[in-house]
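Take a look at this one chain, the form predicted on its own, written out in structure tokens.
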Amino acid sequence: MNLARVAQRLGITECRLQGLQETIIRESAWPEPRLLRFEKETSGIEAGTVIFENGEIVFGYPKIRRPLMLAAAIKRHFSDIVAVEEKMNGHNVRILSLNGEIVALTRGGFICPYSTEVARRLIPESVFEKHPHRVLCGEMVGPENPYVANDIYPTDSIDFYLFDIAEKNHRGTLGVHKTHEFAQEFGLLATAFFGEFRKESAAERIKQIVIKLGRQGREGVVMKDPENIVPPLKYTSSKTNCSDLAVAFRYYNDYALDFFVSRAVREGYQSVEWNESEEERRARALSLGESILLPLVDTIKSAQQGENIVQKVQIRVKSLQTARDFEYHLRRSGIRTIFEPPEPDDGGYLIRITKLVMSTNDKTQALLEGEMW
């Protein structure tokens, strides 16, 4: 590897860059090919930034900041238009292609051995064949999404869903238009787009299809500037807050506070914005403390009657390789699970997981015991 023109490619200096490697960038040699991994941000580079063995580096997604104030944030952020996305709820995955074979990247810079078989099964290989420094970020959405279950899509497996499109060994993106249209060239899903609006009337528009998502049971809006001379912003429903609220006081031990905070700020604000009447304020409260008590008290009750915490999850493979190879990568991850015996089904397998959620595990029965919090 070069690391001269690596560290170029990065924007450091090689000094710099040997420095990283010894403290926050991490080898990954498995599964091939090896690669090295941002495990942080830093120096204005993503976390997730990887680095192949051929010097060819993509590039982490940055993350997109969340206003509280709709209509404030967006008349300080953007410049004029305001072109406005669905937020799906999935995992986030970029797809590329090295040696000409297809591999898809966690956010934190890992191949996901499932979602690389995904992508080989929904990517044609006409896109890197013409485009082969193309890098596609999207979302994986379905019921059989390990990591984000979810059966509001139409698709009784997994789909993949391109947002944007990126270029190795180069920052940003193509933006909205070249995205969708790309989309529509090759055959591929792509978020749904909701149109461009002026920045004036853009938070009144939002909030009416932000509301009409929750009311579907999907997640929110991504708003970009159709040129990218800002980053995007991202806004969701008050039903997905209460969702990600739900799933995180049933496995309450396993989540970080913040995550418990932000959900609950964002619908005090939400509400003041919306200027909800006290009916529609009592209604959005008693969801949100619904979404808090009944999943913990299901919890509490379960371990109560001796019963393990867990979470099912189902996935689809073409090849038991695979199912062994992800087992291995949420090993690596640190998350414990039970693979069932594979099902055979229409020239593949079914794969049941359960996913051990320990520390929620350990702290119910701990406290049930007497044990102070």
Ligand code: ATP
The other form holds:
Amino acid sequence: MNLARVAQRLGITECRLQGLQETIIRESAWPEPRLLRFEKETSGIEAGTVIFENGEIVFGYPKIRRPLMLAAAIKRHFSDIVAVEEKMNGHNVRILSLNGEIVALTRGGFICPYSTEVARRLIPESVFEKHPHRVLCGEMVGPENPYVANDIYPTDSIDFYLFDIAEKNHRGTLGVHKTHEFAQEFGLLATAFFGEFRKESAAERIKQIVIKLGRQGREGVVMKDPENIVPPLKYTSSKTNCSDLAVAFRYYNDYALDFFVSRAVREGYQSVEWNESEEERRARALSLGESILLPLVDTIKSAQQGENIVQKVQIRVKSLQTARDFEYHLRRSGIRTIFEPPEPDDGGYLIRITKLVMSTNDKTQALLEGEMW
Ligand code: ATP
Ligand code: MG
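Having looked at the form predicted on its own, could you now put up the form predicted together with the ligand?
Zooming out: every chain and molecule, the one shown earlier first.
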């Protein structure tokens, strides 16, 4: 690897790069191709940035900030026009071609064997034949998403929705319009585009969109500057905040405290900003309360009946090797699982996976036996 060139592409000195190699850059030798990964953000280089053996760089997908007061934040943040896209709820992948082979990177910069197989099935070869340096950034969603299973999207398995395009070795993305044109040209799915609004009227329009999305169980929106000058912002529906909480309370000891607090606080701000009636506010309080208490009670009762607290997901693969590799990938990410024997299905295999939720399991057992919190 030509260190000087890599450092230049990253926008840092070679000496600094060497320093980082001893601290936050980690090697990932499996699966092929080998790569170096930025485990944390540094010097403006996003976490999840990857350097491949041949010196090619794929920058991490930037964090998207979230306002709690929508109208005030839009006014402050955007210069004039706000483009609004659907925010989809699955996992972030960056798909690229390396030496003629498609690979899919997770947010953290690992090659995910399952996402890679899905990408190879869904992305037409012509995309990278024509644009070998492009990096397709998007969300994988569906009921057979083993990270975030969701059955609200029109697929029985898993799909890829494009929301941004980057170039290898370059920071930044091409922007909303080029992304949607590109998706159209190659017949790729893209996140829904709800239109462009002047910033004075955007908050009210977005409120209506988010309410409607919420009713459909969908997550929310990402607001983007069509000129790509200021970074995007995200905003989610109450339904999503509550269903996140429901999952987190079901596995309450496996989530960080901030996950719970931030979602509850969002509900407070949304209720105030949207100027709810007494009745609407009570309805919100009820669904917030239910999403906290009911899953928690479920978990405690199951443990009381001697059941293990687990989370079941499933994937569908063409090759058994993908399933074996994915099992290893989850293990190295610190997720403990049981993979059931593959069930042949439509030329491929259905794999049922049980994720063990060890911490919640142990904590609940101990508390039931009279242990202190
Ligand atoms: P962050 O991006 O702030 O690190 P996070 O990892 O917790 O947040 P989310 O809260 O889901 O993730 O929000 C950001 C993510 O939303 C993006 O990384 C991307 O995967 C996803 N996303 C879904 N739809 C879109 C879209 N239309 N445009 C951009 N990102 C989208
Ligand atoms: Mg998400």
